[in-house]
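Next comes just one chain, in structure tokens: the form predicted alone.
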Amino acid sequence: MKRIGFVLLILAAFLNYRTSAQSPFREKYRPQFHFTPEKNWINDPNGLVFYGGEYHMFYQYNPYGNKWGHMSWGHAVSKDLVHWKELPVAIPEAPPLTIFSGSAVVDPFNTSGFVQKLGQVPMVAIYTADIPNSNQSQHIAYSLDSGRTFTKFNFNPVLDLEKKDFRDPKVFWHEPTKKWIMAVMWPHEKKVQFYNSKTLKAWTLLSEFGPAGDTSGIWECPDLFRVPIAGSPGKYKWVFMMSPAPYMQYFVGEFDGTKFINESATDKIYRPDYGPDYYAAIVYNNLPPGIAPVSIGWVNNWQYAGDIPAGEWRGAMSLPRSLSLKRVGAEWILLQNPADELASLKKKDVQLNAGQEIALEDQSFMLEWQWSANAAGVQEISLGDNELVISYNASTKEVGLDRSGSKGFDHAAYRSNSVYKTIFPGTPPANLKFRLYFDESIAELYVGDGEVAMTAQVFAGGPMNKIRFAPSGAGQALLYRDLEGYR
């Protein structure tokens, strides 16, 4: 009896060990298919780059905790952007220094002279050091074994102008000119200055731009990039997108090596996300030729980002998502579509009918569905006890993401942003198209052909499998895809 006692005291204690290894994906609230680490705290994405096969995405990262603070760079990889391997931190702060927000290229033709012996290609990381209310500067810091281990540069800082704000470096190669571009926030003055370097080391001031747009909020996290125009293969333009906290904003436009030429409306602010929480999203560099932008930004609001019910982790990464850009009378608007690799995650299909109310399996999953442009009134999908509301009004073309009705996050701060519209810019087709990303406590929309995303966190009080659909828009369809998670 005693022999039998010990192998089940043994046996109940390896699967207590095996539930406690589990557990910390399962918490309540924890997104599936959205990429959070095993714990502590998460904001802005840096140093998204592509290399040797691998997505890799740094990330501000504390190693102590799941508030925000000990700004280090976090780390992860990917081969699909789906499934994602979280790696040891990549750049640790060394106080009085933290790591705060930058990016990182690849340099095959050795410009920076960190090569150190035959085959090696350098990956330089440019990010900004932070003296606590004292000074920000940008520095540098070079891997040699494509990720794994970083070196801070002997000579840092590489750009100081004894500053106490000014950050959020965003570098990359621009083959015109064969220099690196580098462009950089200065927060309180909302304006980005444009540098150029031959060697990572030392920039030279080219203009900047700003202020412009949205100015209510401090200016963060700068890119520019390239995009293709849909309908016209090998046709561009370039896209500055930032962050005015705590929302984000971009302007469409030419860049000649020196300077960015705005072309968007000055009397109109263009958002690539309409939601309340998606903040600091920039794109992949050295991606293969031919392949349209892919960005990744931050699930969170720093007006409560602090305070969400999280466990052990607190903050979250959006899907990657495919750019590209479509002319809507005088207008330039982003377009922004979940990555093609996404669709690895579909599990099963089940169609469902207008006016039907069904349970799901569980509270990760896509729904896919249009609305007649013709309808009359407003059309809608709830989710769970009417926490998350999805409507189209088809007089007024206005979009709508509604959280108001969710009852898990008691913060007066996430009450006061919760009900969001937009209008779906230029003549919408006939049946409009859309698909809701739900994980677990985290809805990403996308409307049309990518001409709308609204993103927010739905902490809800009860079960959000449930969905029911208003009666009206007949001859609307829906597609349910179960979907399963990127562990």
Contents of the next structure:
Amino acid sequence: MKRIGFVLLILAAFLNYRTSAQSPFREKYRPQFHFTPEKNWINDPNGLVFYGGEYHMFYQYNPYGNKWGHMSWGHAVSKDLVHWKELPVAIPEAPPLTIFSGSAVVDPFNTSGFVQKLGQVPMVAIYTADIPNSNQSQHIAYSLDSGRTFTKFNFNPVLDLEKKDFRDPKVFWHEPTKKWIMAVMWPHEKKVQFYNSKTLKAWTLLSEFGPAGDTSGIWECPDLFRVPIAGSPGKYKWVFMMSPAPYMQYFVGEFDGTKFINESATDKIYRPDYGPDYYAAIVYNNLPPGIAPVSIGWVNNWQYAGDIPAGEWRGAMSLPRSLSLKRVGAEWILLQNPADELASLKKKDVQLNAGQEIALEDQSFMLEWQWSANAAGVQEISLGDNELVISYNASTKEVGLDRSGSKGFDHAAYRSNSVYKTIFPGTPPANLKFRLYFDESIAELYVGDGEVAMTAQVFAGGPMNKIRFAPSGAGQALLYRDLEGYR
Ligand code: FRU
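Requested next: the structure of the form predicted in complex with ligand FRU (the form predicted alone having been shown above).
In what comes next, the whole complex appears, and the chain from above leads the way.
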């Protein structure tokens, strides 16, 4: 009897050790308030759709490991865009077909005819089915239980040009023409095609756009959506946003139901994010009327994504970003700001003094400060052992992000993609606001009203619990916001 008690004691101690050693979601570099899967590989967000009070996030997912492969749609839901619940795989691969990127719509008028019983509302996923090195075509699958389970359409594909590369359909409802619109890429030709459909099952080619702007990499993951003009209620423009590998770009103009009419300069590149690690972002479909578009991107870069020093999990999503537009001179600038819901994570604000070095309690926090438009020289803030340096040169209006001092990931492409700079558009205010969300190994920087965003993974050699900040003028204290409650 004594013996059994002893064995049980050892067993209990072992189980206890196992749970604490594993500490789910507390591993090194594991982001806390950015979505990561419990385990395995993720890339692009797919099928972002709001339905029945839930924000659905599907994503490129490998159910079998932490490297890219076996692409399927993983699934998570959230009621507030901040707290996510991971659900079982929504659309699994069916070899030789794998399930590449795409979108999801809600079909309340049953245009697709998938309703089986009165009262049902189909959620329809439109994605690329990939047969490696042979064919990419567009398929659909439907769910009658709020995205929990999907049935693949019997007569797939719904759009097949017999091309090897033809992918990433983004579909949305266009009310003026009462049609579904699909934007879908020809990656190597660097162009997008627009199609329409009444049923989601048969598609008619409308027009094409591209090559334009950044044509150095293949074009992936298109999106076309209407964005409110900040400060002009009821006024909108259309934004065509996409991913010329390994970055992103956008164009602003109009969409007349048939074609995208670009109004942005094409000899200049406008990026939603000027850092190294922001890709494949798309916006939510079916948001309640009056809500500005919300985008989510993959925080990674294909040049080293497969090797980042993550654990059983690999890959993370950006913060949800609320989008609007601003006219700056003759240009349209996309404004991006973390969705308001993130404010719920505030534990406490601490005002830090000039030049103060502080030790942080943990490594998931927000820093907010202002830099003067009149200061001479370069103003800088650095984290850890200079592993991340954010800078601003008021005379050139250059915003900089430099992670070249980060010592936790020795990879040639990570190293050579470590210093990023961009010019703040227009005339900055006397005090330009900077917000830095730092989350274990992700830095997301928002400047001004969101005119500039920069996202970078920072794999530091040691703790990032040191901040060096030398204010350049009066009233430029640093606000440190401790965040909590993300799990
Ligand atoms: C973009 C992308 C898409 C493709 C998916 C495959 O990151 O290459 O074009 O559908 O990833 O996982």
